[in-house]
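Shown next as structure tokens: one chain only, the form predicted on its own.
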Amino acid sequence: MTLLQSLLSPIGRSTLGLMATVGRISSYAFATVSHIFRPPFYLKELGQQILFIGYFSLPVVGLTALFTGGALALQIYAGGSRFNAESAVPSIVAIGMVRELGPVLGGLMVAGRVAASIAAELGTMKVTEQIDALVTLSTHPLKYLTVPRVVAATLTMPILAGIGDVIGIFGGYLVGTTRLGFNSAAYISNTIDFLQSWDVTSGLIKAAVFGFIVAMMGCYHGMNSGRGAQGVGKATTNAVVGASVLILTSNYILTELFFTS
């Protein structure tokens, strides 16, 4: 019995620790959402975060989408040639980008850039006691630090994903017309004919959820950072890893909800 307990106790501790973390993150997310619609509203801080999270993330999201669309066209063409289905390249590239690759890859790239930055910034503020100073000034840290970042990420991620979709489809178009011998007009026609409005809408909804996850994980781990440089570094790592895992998990759940009859 002692041997069995020694083998199972680490698993039990890990499971309980995981469930406790899930509970704390859920409570933090609920508190954040409940404060979104309560005054005061820090619009200046919100504008700064929209600029930082949205506008400054455009280059990395755009480059990722461009080369992903091009590589996707090459892979689909190579696979489709085995079954004489090369003509499906435009439609599959478009559907793959707007449904999955655009929002998911965009979310992962933003997670690497934004979640780490938010966690490091808030973690440093906690270490240097700037968050405690906000409390002494009668400023709610959740309202001032978390809410603007979460709202900004939730609003800007669908825009980033939409732009990434267009750039990704354009990357597939460039490769298809210059490398694979597709007619330009036929490629565009096939893309438009097979792409439905729900394909685009579902991807944008996913992107909004991913933006919420990215900002939430960055803020949670930053606000709960340990002391010192090691604590801030651990918070940054946990924010990026947690956001990436939750993006992939929620992507499967949303895909199951949207496209399973």
The other form holds:
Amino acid sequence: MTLLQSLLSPIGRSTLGLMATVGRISSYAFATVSHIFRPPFYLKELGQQILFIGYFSLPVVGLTALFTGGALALQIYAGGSRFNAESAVPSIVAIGMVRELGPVLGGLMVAGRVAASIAAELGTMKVTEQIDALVTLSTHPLKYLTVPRVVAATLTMPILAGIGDVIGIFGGYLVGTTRLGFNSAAYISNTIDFLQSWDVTSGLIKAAVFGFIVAMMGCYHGMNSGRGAQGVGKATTNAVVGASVLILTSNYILTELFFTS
Amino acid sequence: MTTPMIQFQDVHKSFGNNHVLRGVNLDVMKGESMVIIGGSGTGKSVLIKLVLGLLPITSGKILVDGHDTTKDERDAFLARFGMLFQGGALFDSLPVWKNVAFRLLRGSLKRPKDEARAIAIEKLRRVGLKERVADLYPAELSGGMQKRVGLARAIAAEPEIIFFDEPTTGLDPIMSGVINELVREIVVEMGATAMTITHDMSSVRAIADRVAMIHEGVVQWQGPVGDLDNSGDPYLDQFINARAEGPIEAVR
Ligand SMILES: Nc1ncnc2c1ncn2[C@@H]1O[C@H](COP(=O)(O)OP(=O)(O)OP(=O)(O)O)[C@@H](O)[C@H]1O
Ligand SMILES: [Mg+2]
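Given the form predicted on its own above, what does the protein look like in the form predicted together with its partner chain?
Next comes the full complex, and the chain you just saw is listed first.
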């Protein structure tokens, strides 16, 4: 009995801990969203974050998409040749990129880059009492720090994913035309003909959700960082891991919602 | 009798099993300079953070101007305070002058940028920093300079109540003297109420109207600064004379 208990109690404890964290993050998210629509608005901070989160993530997202699109074309060609379906390469690359890989891989890359840096920055602000100082200067940390980051990420992530989609398809096109013997015009018309607007839109909606998740996790873990350098390190790790897991989970849920029925 | 500016009523504060404050009772009158002394880790910084609501009170009450601090409207309440944090707590993403003028650049005290900058430079000058420093970032300053920028930020909006957490720690003796005088001036000229934490006995004598010593979570002694040397309190005597032997155990 005691052995069983000692084996089971850590599981119970961590489950309870997880539930508590989920609850805290949810209420933090609700508070953030409610602050988005109430003044004061910090537009300058929003602009800085759009630049940092959106613009400076372009190289990472672009490279990821380029090579993913290329690899996808090779794989689909190899797989398709088993059914004499090589001609499906352009459309499957496009659909795969636009619906899944563009937003998901883009989201994961941004999670690594942005969630980590937000958590480290806010965590350091927390341990050096800068967040307390903000409060004493009559500035709400949620409004001044969290809202600009969350709004910036939610707005720019779809744009990043859209650019990633185009670059990814282009990667497939490069591989298709140079390595797999596709005719350039045929590849392009095949891509465009089979792609539906909902394929693209659904991917962009996903990207917006992922952007929200990334910034949210960075801010939540940063603001609740433990004391000292160790606390900040832990907050950074938790932010990246949490954001990545949530992106993959919510991706499945969104896919269910969008594409079944 | 007039209501005190800040009133601590049986204030308790614990972090888990660490019972830091165990029933603090203290009145700070309007326009008075109160200095808090006490050993390291006795909860002096925590006491100030409780007033500002940066930490929740475990039990007891803090009244500011007779109002319960937890019930007032937060923005209006905080606008009355200035605070120098023990570690400076400067925003390292902003240049020095924007740190000092932070309150003047947004919110209810917002004013034109030029004006805010001019005020910031004037406040920097008062804490002994040249205009050149205004455009540097906090990371480019020495520890003592950061402390003085923090001080300038605390007084920038001319608050009614000012908290200084160790304003002279890390400063050279001459600069300490300047800062002591500045704190004194702020109380006398601006009529502000000040609560200063310090370990520096010369600061205590220069700044204080009244002194309170925190020990073991309560106010062990309080009285006018003139009574410091003949209080008859063995704890206070040991502290101000910096003796290793006495009722306060050196190893904690
Ligand atoms: N946020 C916090 N979480 C947990 N414990 C804390 C927190 N802040 C302070 N403490 C604890 O409260 C106690 C008092 O801390 P405080 O910073 O008030 O000391 P102090 O009197 O200002 O000391 P010093 O003179 O060294 O600055 C310490 O034991 C500290 O560990
Ligand atoms: Mg302290």
